[in-house]
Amino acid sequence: MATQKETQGFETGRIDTDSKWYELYQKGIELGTWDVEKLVDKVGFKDDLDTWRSLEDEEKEQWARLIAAFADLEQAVAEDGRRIIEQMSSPYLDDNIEKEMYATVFTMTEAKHVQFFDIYINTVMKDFFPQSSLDIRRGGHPLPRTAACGMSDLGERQGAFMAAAADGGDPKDIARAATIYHLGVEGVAARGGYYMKNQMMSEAPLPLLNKGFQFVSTDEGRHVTHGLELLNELLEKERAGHPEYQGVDQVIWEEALETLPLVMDTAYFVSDAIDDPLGADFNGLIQRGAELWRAQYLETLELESYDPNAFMDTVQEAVDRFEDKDYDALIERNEEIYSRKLQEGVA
């Protein structure tokens, strides 16, 4: 569809500049081009290092648990970048060039998130990440703290469903992948992490980390919009009666419930499992998470399968399971696995 941008004084032929996906592409170009190395040079590490060195070990441990989860999950989503491009070119999504343009910017921003957290933990938090070089994709192992909580399983689940969606997946495969990636990982897990980060920053300010998080959260706000737009498109086709799209609504809700305990386990691991020395506030996070859930699945997607009772039952069952977990023992066991793989020369 040829369109004309009167304010800019130009016309297009193949590109629909009125498309929501073109708008997301443009926002990515305008807002997503922050430079990690320039940010590091501008803000510097001094204040973060001074604060980090002043913290008690249990306070450092809390930060390390939160940042480990982000470091590994950002790598997991970045590795799925090519699958996002393949998925967006699916015939079930109308072979839309604007979607594919947006996906190229999407993959760039995810790569920068990996870059930022890798630089940060190896410069500021090195004493709590003495070995952080294993590449999961090359036969490595998640960081020991990530592997001790639900975030590791969340990353594996995401990768499996993204692969299915990209490899000729049908609308239900695409819906499941988008639900876990954009709504589960970015819409709930990451936003929950931002909530805890903000709480902890008031007790232990780390200005460079905080600034990096601001850029990451801005990028991922667009990614959540991506997920909601994509799922709404699939739902509209299901509601219009197209046979290939039947079952999308139910699949979205099923995956949302599967993802929820893994996110909650990670939140508890970072907060109450270590007596919450920096005030991450697990109870406040649960309230925030419930609001995000309702906003995404009921208010925006208007899922027919949405069931608040199923949500509450899943929350309670998750709490009952993870309150008895020995996370310290799990970290220790995964540190041994991590060290063994380093000795085997996997890195």
The other form holds:
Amino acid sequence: MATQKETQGFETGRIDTDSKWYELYQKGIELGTWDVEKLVDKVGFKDDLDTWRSLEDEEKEQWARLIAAFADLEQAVAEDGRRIIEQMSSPYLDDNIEKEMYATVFTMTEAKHVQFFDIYINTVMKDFFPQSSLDIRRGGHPLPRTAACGMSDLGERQGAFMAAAADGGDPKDIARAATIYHLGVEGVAARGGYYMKNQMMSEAPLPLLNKGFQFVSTDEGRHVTHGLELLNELLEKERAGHPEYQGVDQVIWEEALETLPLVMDTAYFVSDAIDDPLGADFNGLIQRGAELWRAQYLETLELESYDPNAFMDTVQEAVDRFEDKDYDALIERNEEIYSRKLQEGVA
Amino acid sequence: MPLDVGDSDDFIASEDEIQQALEEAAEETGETVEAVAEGVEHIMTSGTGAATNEGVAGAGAVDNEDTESDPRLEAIELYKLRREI
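Given the form predicted on its own, state the structure of the form predicted together with the partner chain.
Let's see the whole complex now, leading with the same chain.
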């Protein structure tokens, strides 16, 4: 569709500049192409290292639990980036060049997030991440702290559904993959993580980490919008009565409920499971999570399957299970696995 | 309202202070005030409209005395930094 960008004095032929996907693409170009190396050069590591060295071990452990989740899940979503590009060409989605243009920027931003957290844990937090070179997939292993909580299962689940959706998946496969990737991992888990880092920064300010998070979260906000746009497109076709799209609403809701306990397990692991020395605030996170949940599934997607009591019921059931978990033993066991795989020369 | 980003208890700076910060950012980056405001609004509201970007907002602005922890000013600072890197 040809459009005219009157305010900027140019016209396009095949690109629709009024498209929401074009807007996401353009914002990705304007704001998402920040340079990780320039960021660390500009802000520097000194203040972060000074703060890090002043922390007690239990405080470092709390930061390490949170950042391990980001380091591994950013890699998981980056590795699935190519599947996003494949998914955009699905015959079940409206075909347009703006979607594919956006997907290329999307994939690039996820790679930069991997780069940022990899640099950070190996430069500032090295004493708590002595080993971090294994690939989370391809026979490797997640970082021991990621493997000890729900974040590892979340990453594996996301990878499986993304592969199914990209490999000729039907509308329900695409909906399930988009729900776990964009709403579960990026919409609730990551934003819950930002809430916790905000609280922890008040007690232990790490300026470079905070700046990195600010850029990462701005990129991730676009990715959540992408997920909501995609799911709304599928829901519109279901509501219009197209037979192949029936069941999309139900699948989105099912996946939301499956994903939530894994996110809450991780939040509990980072906070109350270690007596919350930096005040990450698990109860506050639950309240924020409930707001995000309602904003995504009810206010934006208007799911018919939405049950207003499901969030708190699911959280409560999950918390009852977490209280009996021995997370320290799980970290120790996964450290042994990690070391063994390194010795075996796993990539 | 110089920025269309809803309301929040964390918004402690005055509208005049926000407008001045936008004008200064426009001068520093060589862009129009409208272009800076559009980018800052994207930083703050990307995702779901009902939820501001907590990666930038709230206590995320800790220790930045220039912004007095107002997330709008923090987002303007982030926009300027983006132009540098």
